[in-house]
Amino acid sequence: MDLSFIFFISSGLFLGWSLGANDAANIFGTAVGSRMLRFSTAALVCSVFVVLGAVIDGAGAARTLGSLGGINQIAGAFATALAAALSVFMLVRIGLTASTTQAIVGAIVGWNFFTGALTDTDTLLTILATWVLCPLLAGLFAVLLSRAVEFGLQRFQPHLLTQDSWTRLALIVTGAFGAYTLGANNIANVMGVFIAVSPFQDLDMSGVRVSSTQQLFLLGSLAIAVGVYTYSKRVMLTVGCKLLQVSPVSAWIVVVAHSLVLFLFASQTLERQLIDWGLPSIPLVPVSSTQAIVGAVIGIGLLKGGHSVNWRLVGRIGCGWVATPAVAALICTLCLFVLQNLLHLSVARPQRYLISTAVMERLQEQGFDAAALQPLSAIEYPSARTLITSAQRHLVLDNAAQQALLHASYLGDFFLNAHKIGNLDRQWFSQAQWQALNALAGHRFEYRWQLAQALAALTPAWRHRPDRAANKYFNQDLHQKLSHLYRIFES
């Protein structure tokens, strides 16, 4: 292994340690405030289940972390988690919760804006209404949780000690599941920058698999265990105490509304069921598990009639979220720039933007003026920005015609290397497409549209579908998985 990748790394190892001291709060926070776990309980079981859910089911989320960012050097890897990281450490030092996704977002834009690439507008509006629309949810749910469990209690009327091991087996398993998913969502945000650049190789013992990812993903969750141990009880207590005194009760319906917003957000199978019904599907976006936590705290509070919610501590929390994207940007702007100034680092893959005659076609095929695009013709441009800032002087595009010239003029060198096909995730591909991906090892090509049409030419499992609500699922899988493969076997 190179040793330079240890160095790399430890960003990421850095950036999973704030988030085991960070958001083992969102889960166990409101179990070990109310006095139903020991703080030693709490880290051990948080500590396992989120190494199974990093480890076994972690690769769903990286992908989708990975579509919205395009780091491409490790350079930029290390800075972009180094400034997720130090953004949490300074807000979890203080005694605040903060969130891993909102910092990683943020330090994903500075890269962008540090480098000259363009960030999605609409994915990131998306990414800012969820943040929003998160808390509001959890509130919403812990409120209905409490009138249903309430109503319960007083028509079965349990005794008050079966009540509480009860109560106390359900913070178990409850925090159990929300660990599991912590590590299945959040370690994209830990280590999935890394994929691309990761040294490690594919593991066979005794008939187990142990992919190259899988490896990288075990590194980080060990980190966040470590952080959940050293550090993680004072913002326990600040979420489980000092916002609000909530009884064991609303500790469990606390953490069963967080578990409910976050599947809500993440769920493809219930994306897939509304979808099939007809139905809007909600998009499926990386959210934050500090802002559903404390939304349903807060939910449980205003059942109460608010006087017992710290609204101070709320409104410092609040300063919090909306400081740690924009820390992130800045801090990730002067990481990069140390690096590439006084280092002499790459901290981005050239970006080079071509309309070339084949280029021209194809965008006259998607419905750009073909005499408007002429004068950008045969012209190379050094970044996105540049190419866009150029063709707004002739065209008047929208955020969905910027990324759809973008996508098309990318000039690059995509090589289907058979070892890096090797290691992708088998089972996410169907037995079609997998075969047309090995079909074509060995082949490269300029342009990213070019590998996906030769790979729609071998098979229709990889041709896009017509834009009705029931091909809306496969659209966006395919959508999603290409992306995956622009990313991998670029040169």
Second form
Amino acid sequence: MDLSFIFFISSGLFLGWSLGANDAANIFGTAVGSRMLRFSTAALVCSVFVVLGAVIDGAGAARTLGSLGGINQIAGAFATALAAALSVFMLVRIGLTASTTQAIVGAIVGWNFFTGALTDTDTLLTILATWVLCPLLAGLFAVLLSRAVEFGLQRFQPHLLTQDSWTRLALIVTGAFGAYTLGANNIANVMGVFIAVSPFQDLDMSGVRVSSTQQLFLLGSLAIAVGVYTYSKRVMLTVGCKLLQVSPVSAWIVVVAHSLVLFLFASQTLERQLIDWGLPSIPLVPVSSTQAIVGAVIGIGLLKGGHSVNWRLVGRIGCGWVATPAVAALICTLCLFVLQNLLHLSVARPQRYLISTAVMERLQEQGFDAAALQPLSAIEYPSARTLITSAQRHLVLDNAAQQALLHASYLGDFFLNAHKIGNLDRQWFSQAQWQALNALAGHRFEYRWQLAQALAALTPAWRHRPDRAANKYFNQDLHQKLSHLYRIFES
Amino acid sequence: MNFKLPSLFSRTSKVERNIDDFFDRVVVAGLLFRQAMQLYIDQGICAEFEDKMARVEALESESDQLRRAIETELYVHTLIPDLRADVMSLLEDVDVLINLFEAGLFKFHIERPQFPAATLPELNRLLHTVCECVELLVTAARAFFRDIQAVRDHNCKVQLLETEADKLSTALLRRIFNSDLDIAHKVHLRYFVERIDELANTAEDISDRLSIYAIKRRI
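The structure above corresponds to the form predicted on its own; please give the structure of the form predicted together with its partner chain next.
Starting with the chain above, the whole complex follows.
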């Protein structure tokens, strides 16, 4: 393994450590704070299930994060993860509750700003919307669960001590579930930015295949586990005692509500099921466990009349939520400046945009005005921002049109190396898709859409289907796969 | 093959049994106190009175042991950490009632107060009211462990009976002090009336604290 990769990934591991120290404390904070569980028990259960969640189910959220910013150089990934970790660490040190998810999103936006890449505003808005939706949903779940548990306890009237035993058991089980979803949902924050630059190879150990992404996630989840063991006890006690004095049963309700919200935003199975039923799907984005816990606790507090909630602390937490992405974006920009200008490291692959004749034809097919595009043709633009700025002098472009223009005119070198094809996650592709990919081994493309067209020409399995509810999941899945291929095969 | 519950649950069952046994002993001690007092009113000190007094004494000793066993289990195994202190206070408070039963019988046995015949019907009523008050308090304490909503209902009844007992004891004392008995005798009887009434007062104090514990127990 390249030594420089180990150096660069250290920032991701630092981020993992701070996630373990802070976010993992949310899951068992109330249980440990109310002395229902010993710290050693909580730390062990938490660590084991964070690792399992990250390795088994972490891929879903990681792919969405990738679409926010195509960080394609390891030095850029280093700066992004370091900025996120530092902002979390700094905010926690000065007494504000930080969210790792918000920190990493802020850092990626900082990277986009510094390198001139255009932030996909649709994805960013989806993530921002979940920051509002997540605590609201967690609060709602907590209220509903409280009512249900209250009804159940009145109906079955268990003895106080029996209730205590069941609550203890439930706290362990749901804590494990929470740790699993934390691993699945937040590993994308820790290691997501390193997927494109990972040097790991897939391993086949007596029939058990461990993909390179899973190995990367295992490493990240071990860093989370170290964070849990070394620093989370103090945070657990703070979460368990200071935010709101909750009873053990309420502590359990809070953890369940938080875990359900995290599960909703991380489960690919649930997303597919909702699409199959023709229902609106929930976006697979990394959501903040801190926000979910705080939302659930406030929900419980409001149910009791709102007097017992420490509103001052809630206000401070709210300030932290606003400050985290801003601080992370600032630190990321500073780090990138240092890496690029003082250490002379490449923080982003040079971007080129060229509207060639082929691109012009494709854009016309997509409904662009040829006459308006003409002044932009045959000029090479060094960044997405310069192209969009120039284009907007001639055209009115909404976000979707901007993305279409950038996608069509991005000039690269996409070489389908047979070795790289072999390293792809075979299970993710259908038989037909896999055969088409192998058929194109050795081919080279200038534009991403040319690669997509070549694949689509070989099999319908690589073709977009008409926009209908029944095809929504297929098209979404296809888009994710193609985005993944563009990142992997660009040389 | 016997199915064995995990140790956590079997330990819980044992503590639950001990708590139920503890309250059973308080209830039985209350019944014995009532019967012994009835015997005293009807016959004065007799063998049956002494037998019941000895049984109350034994129950007091057993309840102490049970209370200590419960305390140990709760603290050693960190059961109900949020309510442990409340449960311990409740058990200690209820244990005071059984001590009062025992001490009351001993005092009657030693000092043998002579109540005039005219005061006996009121003394009887006071006795029954006080015993009923204590029984209801034990029911409320049991409800704290299983049916939290019922605690409030039982506590209301305890408070009502305590007020009733206060009125009865005041009327009884007035009758005693309006009588022709000499002052030493009057003061002697006042001490016993107050001793009986103290049971209801203690039950009410416990019920007040129990109301707070019940509020804290809500989820």
